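Just the one chain here, laid out as structure tokens, in the form predicted alone.
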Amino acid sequence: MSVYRNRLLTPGPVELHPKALEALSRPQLHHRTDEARAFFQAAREGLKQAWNTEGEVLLLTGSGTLAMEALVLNLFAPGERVWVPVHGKFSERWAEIAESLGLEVVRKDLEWGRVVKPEMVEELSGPFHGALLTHSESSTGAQNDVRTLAQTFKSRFPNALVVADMVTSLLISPVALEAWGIDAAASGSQKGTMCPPGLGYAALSPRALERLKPRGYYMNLAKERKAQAEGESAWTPAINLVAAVAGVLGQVLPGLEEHLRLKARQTELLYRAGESVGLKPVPEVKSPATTCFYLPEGFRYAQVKEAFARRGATIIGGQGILKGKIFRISLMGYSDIYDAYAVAELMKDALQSLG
């Protein structure tokens, strides 16, 4: 028997909230019942509050990537021109989604780990129909100031839509739609909402709702909006996950400010611990969602991963051009400040064991 408990330290999936576990232990719900409708409405209202929007949040059975694709599909037409700064795996995904749906993509390629600067917006030549931004780039641990970027972009291109990947910032960092100039945003259940994978969230401001250009069949957001107004979905949903999300939001939202402070402090502790043993952080501006370090000189990721695994911890490596060069750990899931102290010591112990 191991002397260590298992710890899931990846930036999704994450350690589950007790309210999620409670909901998932119940018998299977049927999605066309009053009980299911109540959960659906509670989850949608909670997500609206989390996003600080007067618009709507639609629950989609799939991942955060499904929500990203659904937003591009329903807000832009083929041939329309969008700006996509690429500085990691998930901002690159925006570009790939837009290209696959026939949009004209104007990329701004940055070194992975860097953040997008407002002056990059000032350099653009229009016209543009939109911008696809990434708030928390969890492949590098970097966080963009999407509020300033969105407002700067709209000052240049007032008729354009700004859509943000907030997959790993919702319930981890302060977020807002209308107040920040964001028209729509995506997230997913296996991140800050501390539930299993299986739900994507598509948040739409009133401005975005007015500008919907519904396309597709399964990802048609006009159909979803009509069904979800009645507490149902257009197609069979992952209804037990919806109940889990409703339960978690009911616990987290009343103390959201304290929760966000906790996530920031946890990440600060992990960075401090890593730097104390000589690790170099990857991001230019650190996101509270993911702690990301370059590998110690002379060591392979497999060695670092195994050192953590011997202590019961699951971590994750780099993606794309950073594969084999970095490792990432996260406390986005259910955890408190003392978990952060424990993981900081675990990290130092694991790395020092490598010599």
Given for the second form:
2 protein chains.
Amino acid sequence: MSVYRNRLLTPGPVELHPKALEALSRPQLHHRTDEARAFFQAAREGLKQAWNTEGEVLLLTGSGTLAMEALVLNLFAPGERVWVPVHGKFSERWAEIAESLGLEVVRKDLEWGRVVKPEMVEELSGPFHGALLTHSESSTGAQNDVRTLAQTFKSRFPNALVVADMVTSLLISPVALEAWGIDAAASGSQKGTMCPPGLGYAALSPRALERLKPRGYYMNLAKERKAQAEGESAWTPAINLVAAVAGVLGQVLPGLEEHLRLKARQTELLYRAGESVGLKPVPEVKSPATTCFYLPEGFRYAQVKEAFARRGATIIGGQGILKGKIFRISLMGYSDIYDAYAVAELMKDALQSLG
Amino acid sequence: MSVYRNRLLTPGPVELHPKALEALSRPQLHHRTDEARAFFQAAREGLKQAWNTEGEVLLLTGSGTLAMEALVLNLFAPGERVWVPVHGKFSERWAEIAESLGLEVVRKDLEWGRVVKPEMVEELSGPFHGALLTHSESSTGAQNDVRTLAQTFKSRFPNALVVADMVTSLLISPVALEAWGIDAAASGSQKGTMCPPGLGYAALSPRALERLKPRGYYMNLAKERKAQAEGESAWTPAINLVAAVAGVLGQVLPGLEEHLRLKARQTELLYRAGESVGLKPVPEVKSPATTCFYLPEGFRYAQVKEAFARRGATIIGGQGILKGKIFRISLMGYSDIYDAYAVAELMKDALQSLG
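Having seen the form predicted alone, can you show the form predicted together with another copy of the chain?
Then the entire complex follows, led off by the chain already shown.
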């Protein structure tokens, strides 16, 4: 028996919203019933509002990666040329997906932790069919100004489509589609919506909807769109999660601005606490989704992880080339500002215990 | 307030096993932790045992359709020739998937409700790279003898791969891979495993594992296999469901033979009750997964559905060409033999109330 309570501080999955747990403890619902259709429509409408789009949001049973692949598959054809700045594990995923689907990928490799600059768009020579951007790069904790990037890209390549990974920015940072020049975006249930993993979200602006080229079978977004207009889905959906998402959105959306301010303040507080004990932040520009620090000099990740674990906290290390070099903590899940104070103290204790 | 309790009698999703609800009400787990890896391995081992295979079972976050598409994608190349007997909505799905992936589909269309006969294999002229069969065709309630079909097909085309939809036979009817000449099979969490929808299962015999051609990104089974060997997954998994599946399998597998006998007895009882009030069964050979009857003469599906609904029961109608012609009820979910007696009485009451 520990004197500490368990805290899940990973950048997804996250601590569940009580409305999610409530929905998940209900008896099984059949997806082709009026009750299920009402949940489906509520989740779709809520996500549309969260994304500030007049287009629509499709709920796919799968991970955020499925939603990313489905967007590339249905919005681009093999041989089309896309720009993909790579500065972490998730921006690299865009490049891998586009390559696997036969697109011509023009990669811009940056040091992991850095952000993409509008000047990098100015340097490009066309033509381009699209750009695949990453809003919050959870592997480094960096946040790109995708609004400026999208607008700069569109001013140079007006016919191109800009698609953004908003997996860890939806309901964490302000986001928008049309108003920002972003045509489509992806996210998933286990991040800002504070539900278990299992749903990917594919958001499409009216412009992206017009340009949809139905392709694939399970990932065919035109087929999904038709089914989801009726509150159903092309394939058996993770309907329990859909109900959970609807429940959480019903709580979060009425106070969204305050919620986003909370996420920003929590992350600021965690960075301040880490810096106060000598830690060095990884990102050039900080995302409110994940706090990323380089490991304190002379310590291995396993030691840092263990120091948190002794205090009941689950954190995560680096991915790809940052493996063994950084650690990451997140309060994307259900938490308030006082939880941030708690975690800040816990982090300081954990690090000071290492000496 | 109704005097009836709610009963979900659809052929998936189904009434949840209490071990599933128990797992789903726990706080969120991170998938890259020892606890999560233990659930992942337990679910994989349990499914391997359920499928009687020395190969392996991959858990995919998505529906059973995703697992079906992933199998076709990773086991066949475009242009390869496959035999697909079509006798319902789900066998037709195999044909659609194979066509969408560029395979040459040799279709054998049967009346919906009929089963595939070994003679139909004898009539084929090769070459064939594979056959896509359906064990339990839930849209008609028919069960194919996929064992005899696979063995007949293999005796004629020894190099071909036989892939079976076992979505509603796994843990409902006896199933096997190698011993039956079946190389790969698909199922999903919301059927015999009595969990919510959201996981597809892809079972691969040792022979199929040798023939795996890694393709796709989200559906790349070679990548999944590598990750799942370590108790993880290539993409963020629906880990809550994985834990639920592990919990249910731990309860069901030790008494599997008795469980399968129960499913057979339940269905027999429901057919007997329906026939006693003059209903005509749809399938030529009955699957224990779903009881399918033609609508009583002179009544519309909405009336039958309403008669069940008034007694708290959710049933489902026909799909595709059987829409408006049949109704289906299932006890695949958590239920015992006395529940079958209860549902039999409910069905008789519902139908007699129609006059």
